[in-house]
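What follows is a single chain, given as structure tokens, in the form predicted on its own.
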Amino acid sequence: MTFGDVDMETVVKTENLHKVYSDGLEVEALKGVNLDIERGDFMTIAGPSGSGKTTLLNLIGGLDVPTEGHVFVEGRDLSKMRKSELADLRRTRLGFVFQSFNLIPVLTALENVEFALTLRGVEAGERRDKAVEILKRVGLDEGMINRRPTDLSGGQQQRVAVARAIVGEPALVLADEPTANLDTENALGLLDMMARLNEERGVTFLFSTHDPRVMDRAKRRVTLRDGTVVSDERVSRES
């Protein structure tokens, strides 16, 4: 099935994507990025600091707009969508994990995850059960889930952020350094859980990362340098 000339099995398509930041001195963060992200990809975007990784994630998520070029998400051109349509797309089809967590400080861990389900229209009883289950799956016990973010460690906050992103099982999860604050045991447990969602339920994951633990699990690895794609490889998982 196609929408215009965009294959609907392509979750994200970027065409000639440029982004220039101007704050006295112009910086071209992306320089003509063309990228197709297929449904079911478990994919990393790697590269040195300043290569454009986070900029690319923000453009794909509709959190920023390109200077030139287009981003299609599930066949829809983000540049042609109203703000309300973009907000609905982010709420119902995308999940985000930010480096800074972006948790709501006045809400507990449980309430932060529940809030994501509230925005999706999930009823109170069901969202409480779903939120508790996903928080346990990311390694937070009942003593932790009723704490506010300021009473949690950085690693615990990261797990809450991941739980919030995946609780609604979105079509695409955009994760900016999701394992940066986790020790090896918790990082691998988190990656295992996300890999199961990818395999069993077809959730597509796009990670911006420096972490070899994430890259080792990836099915596809893209490398950016100076705002351009310098490599794009699929990884064989044959035993």
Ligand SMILES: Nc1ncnc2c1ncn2[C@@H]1O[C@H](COP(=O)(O)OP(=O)(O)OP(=O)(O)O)[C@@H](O)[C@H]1O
Given for the second form:
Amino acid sequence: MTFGDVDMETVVKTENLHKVYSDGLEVEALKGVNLDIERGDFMTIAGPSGSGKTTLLNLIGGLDVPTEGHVFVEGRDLSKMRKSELADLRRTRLGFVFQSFNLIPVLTALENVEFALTLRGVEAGERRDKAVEILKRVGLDEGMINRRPTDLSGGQQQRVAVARAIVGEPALVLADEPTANLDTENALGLLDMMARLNEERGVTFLFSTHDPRVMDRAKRRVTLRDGTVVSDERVSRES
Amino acid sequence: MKRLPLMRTAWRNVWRNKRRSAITIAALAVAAGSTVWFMGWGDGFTEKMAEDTVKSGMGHVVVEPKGFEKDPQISEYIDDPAPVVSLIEGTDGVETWAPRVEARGLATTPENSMGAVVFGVDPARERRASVFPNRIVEGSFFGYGDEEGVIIGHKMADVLGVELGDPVGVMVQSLDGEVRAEAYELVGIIRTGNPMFDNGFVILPIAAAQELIGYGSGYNKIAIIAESAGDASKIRDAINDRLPPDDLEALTWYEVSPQAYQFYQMMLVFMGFMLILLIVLASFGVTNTILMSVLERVHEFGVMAAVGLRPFQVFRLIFYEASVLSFIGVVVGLIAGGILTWINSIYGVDLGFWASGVQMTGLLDPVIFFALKPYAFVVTGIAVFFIGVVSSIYPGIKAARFRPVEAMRHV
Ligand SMILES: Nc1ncnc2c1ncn2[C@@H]1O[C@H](COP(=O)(O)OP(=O)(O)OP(=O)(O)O)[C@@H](O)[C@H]1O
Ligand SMILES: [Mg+2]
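Shown: the form predicted on its own; wanted: the form predicted in complex with this ligand:
Every component of the complex follows; first up is the chain already shown.
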């Protein structure tokens, strides 16, 4: 990092990442992935089904352990961290959005978002205001926030999940096909909001997606095929 | 870290699968309820046994020649009771005392005879010392003043075929080694509910018994009634301290009547065994249902882990769920068990069908009224709650150990 440069600090670094699934048939899902994710990246990982997108996201988030290689998040080697330390890291630095079944079913939409804030030690009063506000921003109707996930549509659930992931303003949001269940209007709304968080607060976003609506907004696009990175392009754009 | 709404989450989780929660609660409730019920029975039984043993002539404390209880020899008796009586009367906590002459003998009619314990009592004192005077079903407990005649149990009267007014022969070996017999008019028939008395006792006024055996003014035993049952051992010690050594001794009722005590301990072992079985079953059931509920929610634990819940917090969630279930189970069980125990404390349970057991215990009537004691509820409540939450440890550890991604893949 030189004086005057843009801050290109590395948030995530993967080193020769391999993942072999061996329950039943042996599948090598990742075959040596080296990737540096810089702070402020708004990037997508694309690739055909089975190319290893979800696997990569899980390894970066410390949800699973690589067969070989290392993941560094903000300079810390995940393989050297204990389970509770990984939990602390996820709680304080990361936000997750999964493809489906994201929420804690016994908690309402509002409570699910609040839960994440509670985990981060936010005071009760502030917690509620923040949660209500973020739910509004992801486009969840006022009347929906006290419903439990089972009483929400897939798209609504997804918005709550996004709200929960970003409400604590993590350093890095990992989202596995976050727009898969959303109509265009909602998908674009979510993307706008995430782009704004990225611009204004410098939150780093990593999406796995096939969705051209998401790819269009990306500042960096990585493509995986058969567990290896086949392309990594930065999109220069004005604005 | 701020307080997580783990308890609230746990509470809601409990009501997600109502059927399963109901099963868990029921298992714990049955354990708690039957424990309370058993304890009520045990306490009621002990109380009654103590009371009946005391009431059936034993007293709370008895003074007798050393070794008399094990080997009652006709030659062993208190030949000069006066100083002993004044010692007893001078002891704190003594309410009253009653003398006894006891010997093995026969009850006879011209046609029949049967073995019997000849029991000589002071009718006036006996009215305050034992229950026999109240168990007269025909005739009276000797007269007031004219203490004559004999009293026998209703079964013995049937066997001998005698009625009030008939003569009953009593035969014993006397102090000088000769067999002596005397006939007395049947003045009363008792019914206690215990065959040992109803079929084997011949009660004589003490003067008649003393004369028959040749004791003069001597007694075999002096039964002491304490003001409070709990003072028995204190009174025993106080008397033993002042009794002439190597001669007489004071014993508490439970030392005198070891069969009853052994029977009681046997009951305790049996009950303990039942309870352990019940508790093992309950904890097995609870572990199982909680484990099932954990395995059904694997995905959810993955989400929690992804959000940043530490393994220990996941463990706590399961622990809280078990606490909620245990608490409800305990409350339901204690209420149900309490009601049952309460009913049995009013109506009792008749052990009449089990005569040999009843005889062994020395119970007067075979109806046990359960005791309803607060301590039983406290002990049971704590124990069953503890069992419930301990049963969640294994499922809790399991939930905490799920690898997030494996959990997430689980739908
Ligand atoms: N738990 C597992 N056990 C065995 N094989 C697995 C497991 N999870 C993933 N795989 C395999 O690893 C490869 C990569 O899977 P991954 O889920 O990362 O793909 P993906 O790019 O996310 O696909 P999609 O676009 O369909 O979500 C696939 O061949 C998949 O079958
Ligand atoms: Mg995937």
